[in-house]
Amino acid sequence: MNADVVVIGAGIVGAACARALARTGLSVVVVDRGAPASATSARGEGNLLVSDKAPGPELDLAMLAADHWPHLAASLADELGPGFPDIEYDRKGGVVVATTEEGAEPLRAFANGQAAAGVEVAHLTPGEARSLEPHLNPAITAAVHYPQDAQLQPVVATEALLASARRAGVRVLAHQEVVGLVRDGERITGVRTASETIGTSAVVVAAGPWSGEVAAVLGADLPVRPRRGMVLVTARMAQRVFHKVYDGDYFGATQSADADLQTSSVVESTPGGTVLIGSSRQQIGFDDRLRVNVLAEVAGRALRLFPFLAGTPVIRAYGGFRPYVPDHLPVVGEDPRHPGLWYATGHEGAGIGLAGVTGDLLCAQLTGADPAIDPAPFQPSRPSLAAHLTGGAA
């Protein structure tokens, strides 16, 4: 078997590549050790969010975003047809709210340099933000409107994106896993499976937080590293949540390099009736282990947002690991030390939303097309992410 480009990984970063890749007429395969779109793809909310980014290059990424997932969701219901499940799409907006006389005027500030850079926002009362969600907390202090935050079906999208991509002629291999490249001197030719070889001249790795051990896998240096979150799932009940709602503790969790536990308070509700709680971040491997101490602290951080939520039956939890980078930007490039060598992946919990501006990021560089952004933020090269290579600076 023979492709112009194998990508390794079925998530939804991969397949938004392969869709890309392909439907400039490129012969594409993607490669995953598991079943598609049932890993980092499977285990989150489904955010699409500009409102916990500050003013930078992952910002404008989101902007991006969040002007071409209408767009993406519309061409892939088109394309499909009624037949094929809907991603659920819903640029429902996002509502931030401080807890604390302390957390008022912090929160404030970072809505104004978000305005700033071009993002919706609108600050509001207590009062107002009770308007928009009236089972809040009314001991809030302070509130900000992203009318730009959405969310999806992260599941139904991946699959979506993946069966627009078999219809560009793309294939997938399921359960098969990559142990390493055929070179001819420093010039990539092939791609080893378990089973068998794939001849090739471009490897995009967008494997989220096992980028950086399939990256090892085949020679290379990435530092991408698996951070652990946690989620509950409430009992169905009438809509009683109508945004994204979290407070502002919620970015400074995101960019945190701590490795102990961070957590913040997250809940928003889903179309099925449910309402997801989150989140937690934490630097502990690859160790999937429920840990009750968690939930109990995510739980207890909802109920500062929405008490009435104390009364609310959990049916189930789950986890899932996000792929971290040391300076917190996604890694969309060549590698510069291994030609034909490309990576999409480090976007830690914004995997989601940046997928698709992923895709098209990543298939402009490889085709040598103008991209919609500035790639150098993202590229391997960036001194931000050579500093944590192994032997320092490539």
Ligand SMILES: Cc1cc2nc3c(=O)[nH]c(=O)nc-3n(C[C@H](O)[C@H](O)[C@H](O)COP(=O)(O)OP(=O)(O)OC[C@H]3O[C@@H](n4cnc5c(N)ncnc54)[C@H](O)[C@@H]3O)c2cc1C
Second form
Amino acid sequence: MNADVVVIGAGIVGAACARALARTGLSVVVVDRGAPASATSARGEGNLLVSDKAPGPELDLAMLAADHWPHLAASLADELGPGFPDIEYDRKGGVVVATTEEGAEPLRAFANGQAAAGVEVAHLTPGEARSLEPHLNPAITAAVHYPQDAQLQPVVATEALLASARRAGVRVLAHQEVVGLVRDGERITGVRTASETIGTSAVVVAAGPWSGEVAAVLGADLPVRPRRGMVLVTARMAQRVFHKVYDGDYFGATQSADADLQTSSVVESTPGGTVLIGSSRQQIGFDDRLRVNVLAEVAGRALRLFPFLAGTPVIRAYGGFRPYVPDHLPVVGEDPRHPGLWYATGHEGAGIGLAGVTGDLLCAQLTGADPAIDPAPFQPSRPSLAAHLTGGAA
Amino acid sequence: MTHVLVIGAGPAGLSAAVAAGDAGARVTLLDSGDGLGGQYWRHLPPQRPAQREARLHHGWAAFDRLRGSLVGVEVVTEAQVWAIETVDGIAVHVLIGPADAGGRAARTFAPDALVLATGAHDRTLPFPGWNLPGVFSAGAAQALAKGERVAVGRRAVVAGAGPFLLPVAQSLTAAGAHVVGVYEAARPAALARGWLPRPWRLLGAARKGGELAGYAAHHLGRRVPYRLGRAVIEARGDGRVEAVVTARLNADWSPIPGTERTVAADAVCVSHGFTPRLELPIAAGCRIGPDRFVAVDADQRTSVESVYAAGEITGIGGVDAALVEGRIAGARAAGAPAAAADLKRRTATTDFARRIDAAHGIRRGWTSWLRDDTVVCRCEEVAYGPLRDAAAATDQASLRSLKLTSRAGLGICQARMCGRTVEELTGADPARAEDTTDRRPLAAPIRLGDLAAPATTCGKDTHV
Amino acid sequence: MSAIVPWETDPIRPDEPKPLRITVDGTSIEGLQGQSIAGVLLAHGITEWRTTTAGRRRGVFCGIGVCFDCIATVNGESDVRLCLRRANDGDTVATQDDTREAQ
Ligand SMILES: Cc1cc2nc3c(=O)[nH]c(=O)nc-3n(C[C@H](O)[C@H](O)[C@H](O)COP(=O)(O)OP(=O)(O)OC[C@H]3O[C@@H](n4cnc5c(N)ncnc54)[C@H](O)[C@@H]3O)c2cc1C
Ligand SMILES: Cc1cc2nc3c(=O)[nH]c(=O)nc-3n(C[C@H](O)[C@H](O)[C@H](O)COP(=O)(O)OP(=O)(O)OC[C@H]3O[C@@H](n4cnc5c(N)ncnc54)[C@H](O)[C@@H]3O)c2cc1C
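Can you return the structure of this protein in the form predicted together with the named molecule rather than the form predicted on its own?
So here's everything in the complex, that chain up top.
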């Protein structure tokens, strides 16, 4: 088998990359060691957020994504028709609240910084917040409304991108683990899976939290590590949460490198009638054992936002591993030390939201087209990543 | 002193607790129900005493003996195990109080050895109309007859597969229902293959053979028709069951066109076998065998150090198997050898389980009685057609994705009812972790306030 | 229709049961001490009480707490499996209707 590009990983990021590349006329094969759409992209939530990002390149990318998703969702729905499951894209907006006196001012200041960077932000009085969210804890100290925040169903979104990619000619090989590269001198000539060799000159690593391991198998070096997150699902109920509601600590947790348990609350209702409550952040490797204290923390935080949830049954707890990079920016671009080896990974807790624009950004760089956003801050060669690369591995 | 924690107070758990106590261990026995006996010896609660309750049961004397032998065992009923953690040794998290209540007392156990005996629930294959009121699992009819003295209907049909249909028909009759027919999907040839080559082995499986012979006599006596190779393929009615359609089956359980018959009934009690309750063994890290039961050795040891399993979670062998396995597991968990006689009996009961499966095991052709609008997942009301459409649209056989694109199995029962069926209908490969529906880190719903309560989460068991 | 075996004629010779009362959606219903709430309803011939999202009716299906078909709100707490919950004198049961919009 031969292809212009081999994408490693059939999660949402690999799917978006493969789709974008194939739509330019390239032949693309996606290889996954498991089933498509079944790893990280099926173990998180579907928040498409600008609200949790500080001004900087990630926010720029997220704003681009916020503009892009409505079009992407519509064009996927159009292409795949009514027989395809609904992506459930909903720009329902987010409400971020502070629950403590100390938390109020930092939240307002953070929001003002975002407003200066172009994010739509509306400060709310507690009364206004309660009219948006009648069941919110009356004891909140500050609240900000982010109308650009949206949500979708991440597995359907991944499958839709894959289905659309297939229509553009992409072949998806499931249950085939990539075990190495074939090279001719410095030049990449193929990808070896456990059962075959696929001839290609370009390889995209989109292996989510395993991207570091996959890079190593390919003889490269990429500091992507797993960061565990757990989510709770409640029983179905009449809708009482109307936006995506977070506590203001979400921002702090996203940016910290502390391995200790961090939780911040995101509470949202889903079209299925359940409420999703996320989430925790822990650096514990790929250890997926249940930790009751983590669930307790997540639950406790949600109750600070919505006390009425105390009586609501939790029917399921699930979790995954966010692909985490030490400088907290996705890696999208070619490895300068390994021509032909590309990365699209490291999106941590934002890979669902950023997948579409990541696919386009990767594709533009790979095909030499004009990218919609400056790729430099995301390229593997960026200065903030240099310290985390072991020089010798290249 | 070794602390043995036994989860489940059915035949397996009871006999494990007694055996562990006899072997000198400190024993705690937990059950989520408010009485002992499990499914087999489900009985009226103490608020409703009856002088001749034993009449409803087989082996009631054995139950009485076991109950009486629990002296020294700490018995905790209404104790719902909702999670097992393995981060720092084994921690068993329990909520104690009325079912599903908020604010139940929380306790955490960190035993030296664990015996899992959580049993099974019956598996009902979907058929058109099975979600109408008036359709029950056969187990429900049994549980309500024994535990409530309620007959689920006046004119009842019992259908499905397996020897369990017979006691259900008997209990219904004894609760005042008219059982208009028992329809066993297995055909005579399959029954002969399963049961006849070595009938002496069947009888050797202790009382079970005699018990089944008793049912056969009972049915002849009461003239309840017992039809082989026939299934309920539809339930009909305006808002609730009024009639069922039965049909003769081929050897692969596909209905034979032209053999349909309509029978008036207001209750349909259907079971096609049993599904083991695997969430706790999986949470404890126990290996599940290719047969989808907890893998155990001859000592009932699981793949996890100090964790034993007994009863229906290790194979559907009936009460005698559960009792023997429980005794072995309890003794071994306490660090004592198992009785030689029990190890020998275990061979016979294992054989019995194999025979049930050979004779009554589900055959693939059943899916041809489904229609596109037949609900497969009861909670999320996902029908067969849309489930197949989601699989086709996404070119997907893996359940991790398919559950989320179709919603099958995502509801409040967490795929306990539809899981095995969805696996089968979508061609999932249960050998792959992402393709089984058995993993449920939360073994029971817990209210958010209780999950958040610190008492639930921290301390190890202090009761030493 | 479901029915309870009258205690007077039940061959297992039960003692005379003690009554209790619960209310279901505001209607007072008599039961027996020791019955599950599902048992109280079934004894009255009531076999359905929940309404699903699609507007279908449900009652007991598995009878042993596995299927969650029989859930209802008991004393203000939602999603209680009635087949597992013993009735207590004075219990207030509200049936659940998943077609209902937010209050
Ligand atoms: C609890 C939690 C909550 C989250 N919430 C959100 C949210 O609300 N919004 C948001 O935008 N993001 C969220 N995320 C993050 C998001 O899920 C991820 O960023 C995103 O799914 C990553 O997608 P991916 O395609 O890179 O990785 P994956 O989906 O993991 O795909 C990578 C694929 O690579 C395959 N692979 C690995 N090794 C090999 C190999 N050697 N050979 C072949 N294939 C291989 C894997 O099998 C896998 O299928 C959350 C994550 C978690 C854990
Ligand atoms: C409804 C029903 C009725 C049956 N009736 C008969 C019959 O009449 N005749 C017959 O031959 N066979 C019957 N069976 C088959 C029956 O399963 C076996 O005969 C026998 O009861 C199996 O014994 P066991 O000890 O393995 O499991 P069970 O008897 O099922 O005991 C398991 C116990 O574990 C408890 N448990 C499960 N999970 C948890 C948890 N997370 N926390 C705490 N406790 C837990 C349960 O409450 C239960 O009491 C019935 C099965 C069912 C489902």
